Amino acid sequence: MSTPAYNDLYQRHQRLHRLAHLQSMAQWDQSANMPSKGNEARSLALAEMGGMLHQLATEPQLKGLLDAAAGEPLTADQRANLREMRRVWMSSNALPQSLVEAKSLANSRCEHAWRTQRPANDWAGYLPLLRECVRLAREEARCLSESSGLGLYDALMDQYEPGMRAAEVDRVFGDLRSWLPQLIKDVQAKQAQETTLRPQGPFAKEAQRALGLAAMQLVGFDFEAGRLDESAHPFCGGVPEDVRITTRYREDDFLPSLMGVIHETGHARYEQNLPREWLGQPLANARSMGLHESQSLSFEMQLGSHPAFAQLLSPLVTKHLGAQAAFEPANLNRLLTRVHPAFIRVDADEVTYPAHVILRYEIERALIEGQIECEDIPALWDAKMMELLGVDTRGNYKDGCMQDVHWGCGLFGYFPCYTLGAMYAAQWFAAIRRSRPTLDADIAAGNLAPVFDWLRSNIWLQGSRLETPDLVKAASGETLNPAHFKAHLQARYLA
């Protein structure tokens, strides 16, 4: 059957994918390898590339091709791909090229300055750069809102979690807020009766890197299709054919780096296992960032903090960092599941982590909707950290409102995805246990294949064939159900 319009669109998206590949590598290099004096030139180059990609995604003839393709005899997968092509086209056309380029440039400059301003606790120096990022994010929200009819914050969140709305996030997070603070107290009271040995450092960076590589091998990373590097903030980038993950190291504590590597490997394995026959097409993209975070948190929290997983990690830790009583499996598991409200989100335990996300969501939504300004962030941050976690951040910007790179990179609307991802991950593991009641024994025996096989079949290989609620229901038998997350935390930490 003849499908000329669809075939034309297919080739155009292949070209977009190849150019985005180069853009992604340049962004990775900017964060992991580039000398500091190269940032301005790289920022200008990335802005130029962003403008080029925007031109290609908004070419005038695309509308006619999309409309014509809709009338062609397409397969179910081709129709799903066309649906995603139209979504890309609509969001791209909502934004003027000048805004795309200005946003890229401002974000690159802000993120680069953040790397030195954060350790210096320099909120005053960071503020003007952040103001510009927020100004452009608000303009982006306005453009997307006018095009889609969504509210300002919803329009930004829809770029990361298509179909999710702030009203639903409010409902889910409101429920979390009602029981999470008491759960944190109950778990702390229970754990206060336990004795936990602290590892004795220092831990050399090279030894930690070797440990991270061994952990990546344990959880199935394909080293012929990616690599591990170091950056100021851990991330996963690159493309499915060449996934780049990064971590950061502290010589006084090896666990943040180790668990960060396992977290990013969850992202990486999703990318490495997207449907290969569709690479270069929107159908082969990860469906949403909430689903992406469900993979990283499946690896880091559901699996990485599983009591039996410590038995697998313990010999690796001992091999690379030397023998210590603290590295025995039972003690290592207590370290991995220690609940302690603290400053840093990326190092937070599984129970307190959602409080960090709720805080950021409430602040960034108010910021985008114009209810607050950048100058208001520190006081709000201090108040919410005390309310949600009982942690005092007054005057401590580097461990407070400057700790994350997201706002300086213009990623407004992203933060809810982390806790949505934790909820999805709990739902995945509930579904895996229903289909394989021996799962916990499998993990204890070092057989992780049942986890990876289920994720590969139900999430990774699906790409964007289905919209999120349909994908979640097909995988687990129901749409998002936060009750699985609550049940998981209660079972792991209070049973």
The other form holds:
There are 2 protein chains.
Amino acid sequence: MSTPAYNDLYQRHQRLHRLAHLQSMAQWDQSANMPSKGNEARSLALAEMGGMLHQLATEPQLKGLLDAAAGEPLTADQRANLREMRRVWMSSNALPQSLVEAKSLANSRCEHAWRTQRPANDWAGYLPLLRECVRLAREEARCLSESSGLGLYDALMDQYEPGMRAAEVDRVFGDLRSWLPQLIKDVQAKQAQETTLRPQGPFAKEAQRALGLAAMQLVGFDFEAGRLDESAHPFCGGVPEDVRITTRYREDDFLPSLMGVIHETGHARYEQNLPREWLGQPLANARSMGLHESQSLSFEMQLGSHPAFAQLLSPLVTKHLGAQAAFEPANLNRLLTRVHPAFIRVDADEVTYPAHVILRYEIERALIEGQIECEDIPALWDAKMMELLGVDTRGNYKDGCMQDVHWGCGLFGYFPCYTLGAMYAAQWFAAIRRSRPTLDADIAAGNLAPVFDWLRSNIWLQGSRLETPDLVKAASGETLNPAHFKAHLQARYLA
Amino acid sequence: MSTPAYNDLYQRHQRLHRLAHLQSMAQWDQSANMPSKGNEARSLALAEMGGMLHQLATEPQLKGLLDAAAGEPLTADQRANLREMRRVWMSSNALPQSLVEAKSLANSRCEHAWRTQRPANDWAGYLPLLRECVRLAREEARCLSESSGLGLYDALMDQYEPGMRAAEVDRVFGDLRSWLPQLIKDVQAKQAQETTLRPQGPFAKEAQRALGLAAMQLVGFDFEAGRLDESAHPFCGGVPEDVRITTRYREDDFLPSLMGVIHETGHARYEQNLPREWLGQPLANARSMGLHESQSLSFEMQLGSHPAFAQLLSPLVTKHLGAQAAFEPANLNRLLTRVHPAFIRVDADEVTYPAHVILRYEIERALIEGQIECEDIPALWDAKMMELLGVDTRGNYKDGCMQDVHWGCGLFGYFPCYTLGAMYAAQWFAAIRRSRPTLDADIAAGNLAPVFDWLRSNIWLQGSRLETPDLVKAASGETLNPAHFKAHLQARYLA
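Same protein, the form predicted in complex with another copy of the chain this time rather than the form predicted alone?
Whole complex next, starting from this chain.
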């Protein structure tokens, strides 16, 4: 059967994938290797490539090809691929060039100023710059909404979590909100009775690196298709064929790096196991940011902070950092599951993290929909922090509403993905446990194959074949259900 | 004054430079970092970019723009830049696409087979593959000769050493050939009287790396604009704004890595000091392969193997590898200047190296000009090795004519650059010494600024402003003169 339009599109995406490979690697290198004087040339090179990729993704012939391919005799996978091709095309074409440029300028100005304004607690200085970012994000939402027919906030969120809607987020976050503050108090009360030994540093960087590599090995990272390096802000980059994860080391504490490496390995294995025969096509892309986060949290939280997993981690820690009483499995697990409401999202534990996200979701949605303005943020922040976590942020902008740079970078609609990921991860593990009732014993015995096999066939190898809600249902038998996350937190923290 | 055609060309070269940046970094990464499974995707990505750069360099408008720019009111530098733009354009357009593809296929087949045929000493298996590479190189020479008006071999060599002609190589290599074999014998006789202590290994890789970094610091590498990493085959890559050099480590001997690092730092400083305001334009390119080699050899041989330099190196070696009698300056210098005629070019010392190059030049030139065929190579190789170095290679193809992969990769006309570089370097140091009679004392005192200042202003900052012979004359007051190389070898090895 002849599918000329589809074939043409296929070749174009292959080409985009190959060129984007060079872009990804240069971005990884910029964070992991590049010396300071290389930055200007690198930024110009990346901008040139960004412009070229945008040009290739918006060529005028594409619309006709997409329409023609829709009438061609395609297989189910090809049809799914075509759906994703159209998604890429829509998102590349939705914004006028002038808006893309204005956003880029405003966000880069705001991000740059934020680096000094945040430490100076300078909300007054930050406010006008943030206002411009919000103005442009509203304009972006309007454009995306017009081309997609979605609501304003939905249109933004759809870029990161295709198919997810604010109504659905309201449903699941509403559920969470109803029991989370009390659960946090209950866990704190319980943990107040426990004694936890602190590890005694310093921990040499080289030893931590060796420990990180051993942990990656334990959780199945493919070292023939990726690497571990160092960067100021840990991330998972590179390409599916060669995944580059990074970490940073603190000599006084090894757990942030160790658990960070396990977290990034979750992202990495998703990328390393995307459907190989489709690589280069949109069908082979990871499904969404929330699903990506569900993998890193499956590794770091569901598995990595599981009491049985501490039995696997403990000998590795002892081997690389020497013997300490604090490295005993039970103590190690207590270290990994301590709950403490505090200011900073990125440092938050598994239990309080969702509160940080709910707060940001409520504020950013109201901002985009025009119900509030930027000057309303601090008061809302203070009220919600007190309500959800009992933490007082009044006047403390730098540890309050200025702590994240997402909004200053024009990223609205992204925050929910973190907690959607945590909920998906709990749902995956509930499903794994149903099919494998011996799961806890498996983990204690170091048999992690049941976990990885399930994730591989249900998530990784699916790529973007299904839209997110369909994938969730196909994988776990039901749509997103916050009860699994609640049950997980209760079992782990209150049992 | 209005220069629209020149400005258009200028912008196009800026764009090529930015895109080539990503290509260079991906190539460096491929050698220094990339895990095995990343290779296929990387190769496809690089091929895609290579095709795109070729397309941009051969766009049909370019001819008209080059012709129009020639009539515009340009400054002297702009005119030199235009001359180099035309050189890039000529070399990009000289070969028909079918020949480029046939060469790429034949060379990649031959290179791949060579990897197993060389260790197996399988000349008979290698011969038909090499024959095809020679056939295509002759075809390439014919095309380049037609478009440039140069002779066949000159046309090939002009790609690497613009302006250098076989007649000139004959002149200087003829001179060399007349005294080198006897000089080698004289040096051997002299060194037979000397006692040299061998360093006692093993030398840990981390210590060698620290030593290499200290040596780079000593010879002025800018660590804010480059890095040292590890690869199977050492090279200098990256971009002028961010130069990536590599080395490899042997635990039983630290000198190959140490001197290799100093060699690559010579290449690196040339790149790091190309005229900054012109970066992105052909004017800012390093002038030629021979001039590039003159920088690495200025660092490794002229400076690095200078007896006074051993006084600077010795404390660094002791600091990083511990104290040994063999690390005393005089002994260190003896280790660095030992002369021993042997089979392998890449392992050859400063004195015997030119013999390896002369032999290859004579054979490859006769091959390209059709005076000999591939089957004639072994007998010629054996005869010339015996004549020049007194070494018997009969039947030993793997350490004879199969040791280098240049011809199997389609690289003809490149070999002379190695020895031209050695001769240029001797000529630079003769010029430096004329302007700075205290040079030897300066080096002993660790004052290397006179050397670097001279190289910076006379070579590095010149970029491609002048053609090679003009640059040589402007820098040193005369055209290439092999007497300086002879005087250098006599002073260093026979005084």
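Heads up, when I say rigid core I mean the largest set of C-alphas that superpose within 1.5 Å between the two forms. What you see is a predicted model, and the numbers here were worked out from it, not measured in a lab. Numbering follows the first chain given and starts at 1.
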Given a core-based superposition, decide whether the C-alpha of Glu264 shifts by 2 Å or more between the two forms. no
Superpose on the rigid core, then tell me if the C-alpha of Ser145 is displaced by 2 angstroms or more between the two forms. yes
